[in-house]
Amino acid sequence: MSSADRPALTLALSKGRIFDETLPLLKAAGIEVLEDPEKSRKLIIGTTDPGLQVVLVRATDVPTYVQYGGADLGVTGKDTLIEHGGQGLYQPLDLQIAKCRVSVAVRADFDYAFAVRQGSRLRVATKYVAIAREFFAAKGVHVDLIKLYGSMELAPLTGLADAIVDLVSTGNTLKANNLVEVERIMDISSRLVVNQAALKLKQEPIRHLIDVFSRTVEATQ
């Protein structure tokens, strides 16, 4: 079946690191995205394969678009998947891209170990409420979770929270704001997620992409 005859596939990506690090995987499948999302205002971008288009959505919305059929497949971080719950999604592949970690961080002058040992009730600011809740519950630490959407680093500096749970890559942002990483909760990378109905209806092109991505990931490990 030629690409012109294939059912059209829609791939949901978020701008930034995930988009940039997905490009080599697409290239391995002989596909290039036709426009730079940082320079174009378009939210739907064509590719050199007429059977595939890319939709640009907010990172936290990728699982929702795929779950409800707004996209056939997408690339999203493990952190986003855990918060979303992953309902209705087939998760065939860890792409090993956009790697970072979810960690607990506090002000450099805050004695986190002592507070935990004393059984203090900690105020924790995060956008990763499910991850934070499960982590602290497993440790037996009592926390009040404060959901934020913006810069987490500000919360301990203003006294809003004792600690934050956030993504950490280099740690430079923490250092710049006089914060220190005190516990590593989990390592994060991005997954390929597929709409379960699309997998049945468009099995051949989706399986082809999964196979190419899988071989490419294996070759780079």
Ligand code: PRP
Given for the second form:
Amino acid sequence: MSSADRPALTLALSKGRIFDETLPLLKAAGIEVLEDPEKSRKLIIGTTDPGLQVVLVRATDVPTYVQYGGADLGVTGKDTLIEHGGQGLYQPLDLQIAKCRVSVAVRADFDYAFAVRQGSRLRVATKYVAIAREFFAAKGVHVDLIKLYGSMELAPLTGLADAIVDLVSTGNTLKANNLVEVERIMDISSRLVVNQAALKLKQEPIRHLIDVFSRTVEATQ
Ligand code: PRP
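Requested next: the structure of the form predicted in complex with the ligand (the form predicted alone having been shown above).
Below is the whole assembly, all chains and molecules, this chain first.
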């Protein structure tokens, strides 16, 4: 597809909650996505609006796609945005979707409060290195951060770390692995992010989407 044939706008989404919870926002703009990413292997999906296509990328890649113009817009969690740094992105709207929190969790038999009081050096495993570094620095707790890319819950169970910093939604994953939440670091929701050049060059269709999304978010709060 040459760039001349490409739809005017490309929206980057990740499969799962963000995709599912973005659908009602698109619907409010009169747009339906033409395929279910859980059933199709396609990475570029058309919509009922010939001027908009959706690209499916890993959650952590959404800000990067939008930053470099691989997509004009994207939906991404605050957690992912903080880790990315947000360079080159406008963040016009908190969509109030995919809500969860970033928390510290430990094994149920680990006395976290005591370890912190003692000034012990904690080993903390996480995918959220920037968030964890800032949080423990502000508390004056010394930590060795171990970067992981998934299944953080395993780290305290195998002795890799004393604690993890991870997303918690229902708390079921922690419970199933005999871990307890000991500190809530921040609440998370997903944001609309926009490529800075695209906002200038494709102002009208982007502003339209922002307006519809914004009215829909307000109406549902
Ligand atoms: C997240 C997080 C936890 C889980 C928490 O993982 O990392 O493992 O959800 O949800 P709960 O509190 O409702 O059990 P996700 O499924 O997003 O995949 P990930 O491990 O790739 O981050």
